[in-house]
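The data below hold one chain only, encoded as structure tokens and taken in the form predicted on its own.
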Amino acid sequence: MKSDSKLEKVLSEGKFGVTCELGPPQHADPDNISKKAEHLKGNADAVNITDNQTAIVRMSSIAASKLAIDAGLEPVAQMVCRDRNRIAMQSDILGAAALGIKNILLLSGDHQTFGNHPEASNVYDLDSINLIQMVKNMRDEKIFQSGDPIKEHEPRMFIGAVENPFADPFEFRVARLAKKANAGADFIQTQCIFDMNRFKEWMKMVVDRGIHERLYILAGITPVRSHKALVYMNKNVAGITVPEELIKRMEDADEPKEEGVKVAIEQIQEIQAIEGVAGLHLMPIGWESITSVIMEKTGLLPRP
């Protein structure tokens, strides 16, 4: 075991892993985390704590991860390249490990021009692939990025990354996934999947190259409450493609919320049958209360 996290144990035993997402608030009230935790407790093996998602100022992902631990969840603390240089990142990684955080998700981060501080200076001292390599070296080689040794208590973390199977050029996405595997990623969470045929095509290329044997792939599913959400994502979120027939299905539904749940359940059942998919990353954006319903109806409860 690299980290002794529950998520690592579930995946390494060949069980279908489940992670969910929990966004920290835009304020300092710790009760916000504990309230959201009630919807997620027992429904996932680990819970993503996002790091200033959409480049909007929110509670620290590391602080929120500690609150999640206190609330009975196992967190996956996100860390983005946008806001920190390598000194700050390594310091935060040591601090996170000291607080009992065993999973970390490393990504570039949304550009600051999309958030509420568009005039802020970005950092991007390291890209996501170099950040993965740095954390792996801290864990496995017991060295800082400078080459100085970590003399004791190295951060034992299960290293995650993200991948978008739908961005262009399409063929490059598998090569980029391979780079993240080479850098030391242990698991991958994908972008929201709505175009299942395209995802299957991507997974076939992943399996053909044997990358699924080098890391665990968790397929991203987002239940939506209306067709308007699908239209917005299709037009405004880079790398997301939503088939017109799915938009039409949601638009024609008498009960859009119920239909959105039905769609998510069908998608989860479909990804479970795809070779190389090791688990699910459920992203009910602002709709955490639906998590237990979806998990129960897909037969994924109780968790291991």
The other form holds:
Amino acid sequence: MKSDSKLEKVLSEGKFGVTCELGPPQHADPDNISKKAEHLKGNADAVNITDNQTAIVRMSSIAASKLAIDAGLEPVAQMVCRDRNRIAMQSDILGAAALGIKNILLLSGDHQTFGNHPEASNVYDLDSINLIQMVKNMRDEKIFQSGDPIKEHEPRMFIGAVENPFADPFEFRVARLAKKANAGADFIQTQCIFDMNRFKEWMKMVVDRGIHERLYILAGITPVRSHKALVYMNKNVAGITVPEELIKRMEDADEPKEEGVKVAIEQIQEIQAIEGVAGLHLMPIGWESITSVIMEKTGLLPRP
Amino acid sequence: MIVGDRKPLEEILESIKDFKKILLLGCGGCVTICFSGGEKAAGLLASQISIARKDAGNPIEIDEATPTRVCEHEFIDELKDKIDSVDAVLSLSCGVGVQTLAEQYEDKIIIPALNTTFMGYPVEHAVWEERCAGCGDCVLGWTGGLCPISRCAKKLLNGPCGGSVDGVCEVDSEKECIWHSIYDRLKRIGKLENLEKVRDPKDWRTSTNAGQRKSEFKEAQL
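If the one shown is the form predicted on its own, what is the structure of the form predicted in complex with its partner chain?
Let's see the whole complex now, leading with the same chain.
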């Protein structure tokens, strides 16, 4: 075991892992985290705590992760390259480890022009692959980015990263995944999957190169309440494609919410059958309360 | 003007090691003025490469040219025959020139021989200093004509940091504290009140933070 992470334990035992997501609030109330945690407790092995997602200022992911621990969750603290240089990143990694955070998810981050401070200067001192390598070296080589030794208590993180099988150039997305494995990622969460055929095609390329044996791939599933959400994502979110049939199915449904749950359950069953998929990353954006309903119906409960 | 430093010879040799015939381009624009990339610099580099490759038992054929400016299509159009006949183009132009070549000659390998460094001017003969970071929202009007964006290591907007001593920057004792100089200059021209106001955070969208920038002059468009 590389860390004390429960998520790592579940995945390393070959069990189908489950993660979900919790977005910190745009204010400083700690109870917000414990309330949201109630929906998620017992439904996932670990919960991503997002880092100022869509570049909108929110409670710090590390502080919110600590509150999540206090509320009985195992957090996956997210860290983006947009807002911190390598000094701040390493400092935050040490701080996160000291607070008992055992999983970290490292990503480039949404550009600040999408958020509420578009005039901000971005950092991008390191990119996501550099960052993965740095956190791995802190753990395994016990060195800082500078090469200076971490003399004791190195931060032992289970290292996550993301990949989007629906972005272009399509073939390079597999090479990029391999780069993340080479850099030291232990697990991957994918972008929300709506185009299952394309995801399968991508997973086949991943398996052909044996990358699934080097890291755990958690497939991203997003339940939606209406076809409008799908239309919106298809049109406005770069790197998300939604098949027309799925939009139509949701549009034609008499009970769109129930249909949304049904679709998600079918998608979860489908990803479980794909070679190389080690788990599920459930992201009910703005619909966290549905998590337990879906988890109940998939037969993935109780969690180990 | 754009200033550049020629890359070290070893790095240039490594970057062209697989080629038998190259076109070495100088540029007649900015980098001629700063000596690093003009016709003379190209001639010197060609000799150095030829000698090194001959000594290594791997001779190379080098064609040379120095267009007026590499950064405009009309000046590199005429190089087509030369470019078609070589394995790669080694360019002493700035990064803008290298990209103009790469965009115009899509199938050709284009290699830079110069590190583009900054926009600046010669403070003495053959010494250049940075003066502009191209931030896209000029502050010189209230800073006495001295730029804190390109010349302060922290890009501060509200005066010198606590590390300014005797007009020298805390980062490097060879560098002036530009905020100290701004203070002196504003004092001289009777505009010290410019420093009293709390300046708002800068909008960095006009700089490189929002990706590639574009500039249009509508009246002159065809």
